[in-house]
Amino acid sequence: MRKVRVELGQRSYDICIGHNILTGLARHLKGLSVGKKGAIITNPIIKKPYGDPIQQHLIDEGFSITTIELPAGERYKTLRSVGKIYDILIEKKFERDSFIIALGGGVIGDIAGFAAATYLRGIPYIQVPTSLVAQVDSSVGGKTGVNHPLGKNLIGAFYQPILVWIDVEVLKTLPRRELIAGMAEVVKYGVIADTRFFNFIGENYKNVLSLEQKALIHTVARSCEIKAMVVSADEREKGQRAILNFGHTMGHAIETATDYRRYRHGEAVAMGMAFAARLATVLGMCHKDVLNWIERVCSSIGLRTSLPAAGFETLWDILQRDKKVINERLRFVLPVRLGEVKIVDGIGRVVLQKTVQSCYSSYKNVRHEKRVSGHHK
């Protein structure tokens, strides 16, 4: 099993992540301080594989434990979820030393963790992520939250879990396309701070996909690794930890014109992320061959890059209610250079419009992507 530490003084945790190890959630439980009473949150698509089993071995332990089902989908991301969580834990008597966890992807995680941030302001819940994009990203780092009909993730909490248990067996039940989907916030990790790993995504992602084990949890640890480094210096995003929100900005944006329907989170962070680059070369901010080998790691793997036939002034509408948004001034992570990225604000209406005019005209005739080949150095 590999470790990796979340340094946050009294709400650090570690992030256990290893192969086959989910039933061993129940005896490592044991040493943390939760009481005996726990909610397994999930989706009825992991509560039979995984759910069953994990609240049996609980139960052998000595925890008493409900298990809460939620439909699947990001649709489904909403305070009424979150509701019917608190009726169930007023109903069974959850107490302060209770805990919730958390099993499935980022939906899951991003619900269970709201509830138990406020639930009687304040109970532990443990991530066990089930999907890549929740393994390497959405369960490490403490936002919790859920949507708004007018916007993404416009109602949350900060709040960290007490433990993140990743097993990287669990991503073989998972369809084809959420495991290309989760690849997309792998690449934002090499792109916004290492370049290595930028290079060794480009050269063992069909291993990745493929579930070899040693590139599968080479891929999820260092991209915790990164993600933990840059929330233990700024756990609340009040200035470095937004460059985790490269490809973010736009991404979400096409996520809210799409209803959540169309794209899974991580083909919409894929298009997001060619957007900043195209949108930094727009700005002279770097050279375009840091956009080509982006959208050439992207589309190998199978993400789109290219921007939906959404309308401007759409996108537009929802940009100026994205929460990142101070002082009415949009801000935008742009790449300067591979493994580095800039946080850029005050991004005016007439830039966004030719960039996203450019970046129609850009993939009008383009079917095929090259494949990726060589190094960035």
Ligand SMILES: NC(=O)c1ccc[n+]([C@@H]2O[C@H](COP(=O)([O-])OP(=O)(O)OC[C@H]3O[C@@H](n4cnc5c(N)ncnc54)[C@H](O)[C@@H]3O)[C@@H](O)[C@H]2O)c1
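Positions refer to the first chain, counted from 1. Given the structure is predicted, the values throughout are model-derived calculations rather than measurements. Between two forms, the rigid core is the largest collection of C-alphas that superpose within 1.5 Å. Compared with the form predicted in complex with the named molecule:
Relative to the superposed core, residue 218 undergoes a Cα shift smaller than 2 Å between the two forms.
Remark: with the core as the superposition reference, the CA shift of residue 35 between the two forms stays below 2 Å.
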Second form
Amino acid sequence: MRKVRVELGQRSYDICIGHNILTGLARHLKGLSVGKKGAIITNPIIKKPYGDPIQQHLIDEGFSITTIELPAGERYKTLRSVGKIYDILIEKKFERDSFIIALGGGVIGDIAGFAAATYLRGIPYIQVPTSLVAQVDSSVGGKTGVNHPLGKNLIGAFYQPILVWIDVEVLKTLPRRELIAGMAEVVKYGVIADTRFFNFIGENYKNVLSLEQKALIHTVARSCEIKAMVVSADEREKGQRAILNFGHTMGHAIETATDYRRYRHGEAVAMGMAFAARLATVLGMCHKDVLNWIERVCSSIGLRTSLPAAGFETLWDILQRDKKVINERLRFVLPVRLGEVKIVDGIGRVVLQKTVQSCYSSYKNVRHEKRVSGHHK
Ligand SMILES: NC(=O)c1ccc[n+]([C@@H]2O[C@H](COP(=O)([O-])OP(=O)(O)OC[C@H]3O[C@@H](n4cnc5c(N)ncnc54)[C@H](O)[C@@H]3O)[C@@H](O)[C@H]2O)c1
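Which structure goes with the form predicted in complex with the named molecule, now that we have seen the form predicted alone?
Entire complex below, previous chain first.
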């Protein structure tokens, strides 16, 4: 089993990563200072294969466990779901040392973490992430929360778990599209912090996607190490933690432009990363090779990097609503080279428009080249 430590003083915790370790959680929990009463929060897809065995092992170890099922899907990431959790915790008389286990993808992790942060002003919780996005990203770092009808993740709290328990074996039931989307966040870690890891992904993505144990554990562990390092240095995103948003500014705009329906979050992030790299080349901040490498690795994995045909004005309008806009000028995380990014403020309309246009024309050229080379055959 690999262990990664998130160093946050008294709120430090371990991320344990292994293969077939799910039911070992019960024994591990006995060594932590939590009470006897716990709730597993999960959804119907995950409950049967993973929730039930965990519950049984916890009961065998002397815990008293309630399972709370929420419907699956982003549209249930609401205060209503949190309310449903409170109702059950109150009814079952959960106390300050009672604990919550968040068992599922990022949606369950965010909701359950927020319920833990707010019930009795905070009770301990454990993240047991089951999607790749949740294993490499959302379960680490303590961002919890729910959506509001007027926007995503608008209600929330920073609240760290006491343990993150990752069994990569559960990814065998994750739909392939979700697995591929999760790889975008993995590529992101390589670009923002570690060239060697970026190259590793470029060379080993097939093994990771076929869930080969060694490659998969290294991928998840290295991603968690990088996230842990960034979060330890800046827990509340006062500065450097924002580098984790590489690919997310344009990614979010694409998700919004397509009503959060067409693309998985990771799919939009891949387009956003390629866009940011192109913007950096337009600004003369990085060599075009960086853009080419990001595009190549993402498309090998099966992630599209070209922008959807949303049109500049639509994207610009959405980008204007971004929290970090000052005088119509935007913040982007941009690559300087592979393994290093910079937070750049003050990106204006003209350069963005130029980059969007250059995206569209470069893809037209690629299509044109393909047609031309087709003629020669
Ligand atoms: N808190 C953070 O730091 C952070 C970071 C990134 C994303 N997020 C949030 O995470 C959410 C996205 O997470 P996600 O991509 O995991 O989506 P998700 O939780 O909706 O999971 C995707 C789908 O896969 C299913 N699933 C999960 N694990 C499975 C498994 N092992 N086998 C079979 N099916 C499985 C889920 O039931 C769901 O249908 C968004 O709400 C996003 O805002 C939070």
